[in-house]
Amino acid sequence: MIPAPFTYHRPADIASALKILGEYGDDARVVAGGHSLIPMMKLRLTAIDHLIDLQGVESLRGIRVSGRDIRIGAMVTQAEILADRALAAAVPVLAEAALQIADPQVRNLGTIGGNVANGDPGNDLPALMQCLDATYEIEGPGGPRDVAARDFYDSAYVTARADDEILLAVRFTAPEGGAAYVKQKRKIGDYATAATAVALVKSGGKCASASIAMTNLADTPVWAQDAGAALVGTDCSPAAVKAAVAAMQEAISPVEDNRGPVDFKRHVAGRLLAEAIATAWSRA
């Protein structure tokens, strides 16, 4: 199918984009890579009168790596993330996760901003950003503001970003220890049945800190704080991993769909988390 008629805008800067958003209000929507919005428009599941393409806003591009401090513009594609050697060296788990997003065609157009801002619980990068305690830079009529990734997601497709705001960039501190992103999906290009991000620091043979987040196991990404806490002070032994998995199970709330029943999803989540902990521990 083809979308309903709409007016196409291609602003050159954030000020212009915000002006268009303010002028047309609920009738306008910004688009980054377009992999979520355009299919919905084609299927007539949503109708947008004014489509604001952010491809021409140069300030939304660019990757900055300064030691462990990372800032990635919202319009940076997943392919660009994978190609950036400095970024790969500073935070290899980001490339590990990006490589598991869909397929090369999608990664060539799909952006980090679109992936994290859309509020789709099946997207991979929101959970990783929660695991890394990332901050989202947002700008609207009231000026710029920061929102923690762990505070950004309210429910499926509902986030802390207002309709008249634009995500500018994602920034975070690269983890000091080991990290891993492990995902199970039915086929290439599919959303995760379940996935998990783990980052931990090892000191003196013990886990000094740990952060765990889960993908597509609730209506938002889940930062499983108690699961990470269960590993702290341990050597990530089978008993410690079992405790972390049990705590994670308390935090998620999967639903049955075409990717499987609830019990299956919980089983997969437990196996993936155990694998991710072991991988992160070996890398630490």
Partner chain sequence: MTKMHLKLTVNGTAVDCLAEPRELLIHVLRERLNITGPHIGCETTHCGVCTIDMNGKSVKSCTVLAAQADGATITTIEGLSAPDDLHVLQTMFREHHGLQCGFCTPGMIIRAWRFLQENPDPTEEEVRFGMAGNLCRCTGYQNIVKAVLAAAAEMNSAKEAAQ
Second form
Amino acid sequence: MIPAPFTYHRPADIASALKILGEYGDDARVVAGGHSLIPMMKLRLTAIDHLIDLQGVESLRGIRVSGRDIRIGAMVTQAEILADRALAAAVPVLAEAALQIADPQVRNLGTIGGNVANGDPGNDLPALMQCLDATYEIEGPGGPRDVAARDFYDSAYVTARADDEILLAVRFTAPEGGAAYVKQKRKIGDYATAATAVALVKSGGKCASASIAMTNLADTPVWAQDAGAALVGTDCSPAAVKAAVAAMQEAISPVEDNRGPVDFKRHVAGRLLAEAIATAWSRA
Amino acid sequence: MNDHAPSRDERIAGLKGLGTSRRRVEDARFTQGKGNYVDDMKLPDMLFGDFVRSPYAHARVTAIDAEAAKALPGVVAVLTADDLRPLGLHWMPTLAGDKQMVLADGKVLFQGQEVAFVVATDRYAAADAVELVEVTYEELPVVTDPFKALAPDAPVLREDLQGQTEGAHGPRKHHNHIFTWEMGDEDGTEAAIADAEVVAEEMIYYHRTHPCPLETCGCVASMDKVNGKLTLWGTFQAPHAVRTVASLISGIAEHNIRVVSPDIGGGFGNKVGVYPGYICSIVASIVTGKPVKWIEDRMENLMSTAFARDYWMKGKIAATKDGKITALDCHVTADHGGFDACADPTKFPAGFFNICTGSYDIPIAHLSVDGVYTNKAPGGVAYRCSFRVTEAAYFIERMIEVLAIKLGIDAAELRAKNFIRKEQFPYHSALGWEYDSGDYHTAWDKALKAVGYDALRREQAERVAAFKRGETRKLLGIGLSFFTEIVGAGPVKNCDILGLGMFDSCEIRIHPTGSAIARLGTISQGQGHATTFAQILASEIGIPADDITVEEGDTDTAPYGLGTYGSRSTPVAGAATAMAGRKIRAKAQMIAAYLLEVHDDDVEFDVDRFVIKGAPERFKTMKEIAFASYNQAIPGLEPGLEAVSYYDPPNMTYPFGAYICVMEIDVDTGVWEIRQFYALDDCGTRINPMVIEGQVHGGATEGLAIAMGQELAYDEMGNVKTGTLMDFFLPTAVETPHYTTDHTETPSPHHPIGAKGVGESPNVGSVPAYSNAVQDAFRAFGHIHAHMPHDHARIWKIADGLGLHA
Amino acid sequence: MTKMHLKLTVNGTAVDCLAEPRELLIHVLRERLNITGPHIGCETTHCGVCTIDMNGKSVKSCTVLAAQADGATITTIEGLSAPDDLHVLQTMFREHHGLQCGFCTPGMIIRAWRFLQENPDPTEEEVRFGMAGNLCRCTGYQNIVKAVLAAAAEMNSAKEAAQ
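Right, the form predicted on its own is done, so what does the form predicted together with its partner chain look like?
Next comes the full complex, this chain leading.
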């Protein structure tokens, strides 16, 4: 398992990175932590002539928490997310999800940018970002632009980010109320058999708003709008949860793989969602 | 400082002999990163070999174009079957009496099969060159199911054997059939089953898996053309056998071959076989005149070297209404893949599967095994077990559960009712073994009491009731397992591999100052031989274990032995060590008597010295005796103090144990959690309790992996679906439970120190415990049997099939 | 292939070497710098036998490119101690039989070394999660967990004694 040769670039700022990306087009790829890309290169599933390492781009680092406004640089690692106290206080569900990614070593190099931008449906943070209605800040030759996480994913590994663009940061408002990320996997280090992100707001004993997204149950993360809507105005009673689960199961389209057949995954997704709603409700 | 003569107890403790939890001598280098594994080796001008492998499971190879690869800078050679044919090395014999292609000879029979061998100056150049070798394949129909392989119109897999009706183990019934192996009394068993009050039948599948040690297989071959000597370093669990095989197939005289096993990063059966990588490295070194290293990557390891299990076991067990077993019948369809490369003793093409009557006194039994070719990787190795004993133990421990359900008798009680009784040993089983010793009832009672069995059953019943009331979605499974192993292969009269008797050996030299070196024919892969064999010797010859170096793995220095697998090291080489020690002691006795000026019979051995009988204050220590052996001319005795023993065991040993697993299972997600795991082992005399406990923890964790998800899965096209550690389940510390270990001690009557071996017991015993726990959880809902591995999806499927999701 | 000039600090010593950008850090360490403590096991970041400490973090060096590591400060098992002055983790792994074949041990210990700096007083469950990136096929982890807990206890009592 040895990667094919490539030319290595380590630009010091975004402008240089974009320039190299522009120059080599399809033949170039940016790398953050590399824990998705390098295994593909080692298996020679991806051919890359120019590898642009973003570790030297300081502007991609840093976590900003101002009140409920959160901005996380694309090169922030999952371990840094877990270590940031202000972030943990503002958005505990982010740490809950990040802790379920891979293992400690992988989280030390794996970044939020890589996790949300490479379009792997198995990644955990895209669904959470959809749940939280995050915005991705992207920059390309035409300058910076924002894309909603809910509009970002087209199909497996195909996203709204053009080949000559780079993800700069992830921005979102910390949810009010309670949130939860519940994941089932075969073992530590595995992608989700199914996982779900739930955020909801309780007001006067009723659910005032709810947002639900699912991981690895389609070729993209799935924001299950109707499932969230099914909870609004209810007290998240079993009947309401049942309706949310049914709506979610309408929205997902899992495929059979080594983790199990379709009917199993649908069932598990329902059970996890019920669990996540209960947890989020108890935290709201 | 006052002179303090140590007490006898202090002298015993100072030896760190049998029964001591001596800390391991190996650990100093391993904890400091100074182990010496084969991939750590670097020789001047060393080249690196890498394989072009088949992406297809069954195809004709019509052309290989290596020109572009050869043109790549750094590439030295590309070998194909055509290059090996003139040397007669394009095929090689397997340990099972079959033959296997070294490089694809006209066709490929499994995905990942070796097609060409690229040799380059480093592994990067080799990997690049592999991409450039163009192979033209013509796809052929694929058979991955052994039952379909035996259909009359199934594609012919082994064209080289077409028309051959006689195989290495008797007649072949079909073009994809390898052998039939039969034991026991077919007619008698059939009659007993026909007459029985109750008969339970089940098809039990033990899925295909892989030993998957963390270090993959590899070697460095170095042909010294000046001296005509070939040295081969590698991951060999049986270095002497590799030397003999290498000599036989290469024509290089055996004294001109030196095989060395350096530190080995786990074996578990994966490193017993001889693989094409070894042969190609040797040839490449001969061709290039330079050392050649070959190291598998993980995908290659899983895809090509040595799978384990893949046994379809159809069982019938007959009993009286009150639960006395009257007969057992088993028919196995064994999927061997494209070549029969099992590593079993020659006369046992299905290993010791005929231990499948287990721990029970079954009056009559019959077994037949059909080996079959399919388009899957060759192998069939003993993955931490003694030649198909895991399969046998799983089979009988599932059949017992199935019978208990049919009879409506508690499964613990059913076992106790049928155990071979203590007074029946030595016990002759219906399928031909002589069990050496055992006390099953004592072990079983101890185990049941330790886990609070009756209370667990009550809790389980309450849980079922709560589940039915809708108060919980979790069920409780109680997995029982009582196993008898058969290890220590083995007596030369019936155990050999390629004609090499399965004895083992130890050679001891006592140095003048009273320390020693012992060399053995085995090789540790983590078992800690350097620690434990010194302990055996310390107790035998009274020299502290800390003063004894144990060396293995270099065929130029170690005495001939058949290596380490099948829990044979302690039963066979451990016995050789004790016997060689006794020869040392016999000579030491003569020297002591001479020095003390008494008759030989007037002295006796006492811990670390010989004393005059009745006058223990007059003695000579082993240290004094050692020095005397080098500096005194003792009439009638050669100088020096050395001994060698080649030990041919009179029988196998039969360790046994009782394992109980308590498991929580979520009916909706299939998620399991092990609440308790209790392992009682009886391995006879215990040499080092710390090492034994470590072996049990490790083996039980391998069993956990196998039972709960570890599978070498293929799709219908013969593609390996679980080729990386993402999908091939090796549990982490999080999934692995805490184990409680326990023991009883029933020495082997025929082993010099009564030891039986333990390394593989926990794999053999734990798999049924886990599986039975899963299946037991669903028993109250009518479940009888489901195949392993019990991953989340398959557990969910059991629940779904029982209507528990409605 | 064009090689690049790498500057690394490995086990306290500044080293320079030439390597192709695509070379994996584990190969640079093992082949070019003769640091053979870290091993190669799965090559897909699952097993952790290649674990080293890079810039103060545990990482799996099979999935770091040489080029990415340029400028890094690296500690491997070889940098943990001198043979006559073993680190308490090394002592405890031996004392509690936390290793068998030894192949995972260098990665396991260097990970435990960093883990105990991140969490000096862990529970058993925290040890199991903190060490979950390192597979072992021999020990079933029980004695590894025991060794790490014992090392933590010993380091903590040494710290208290020093205060």
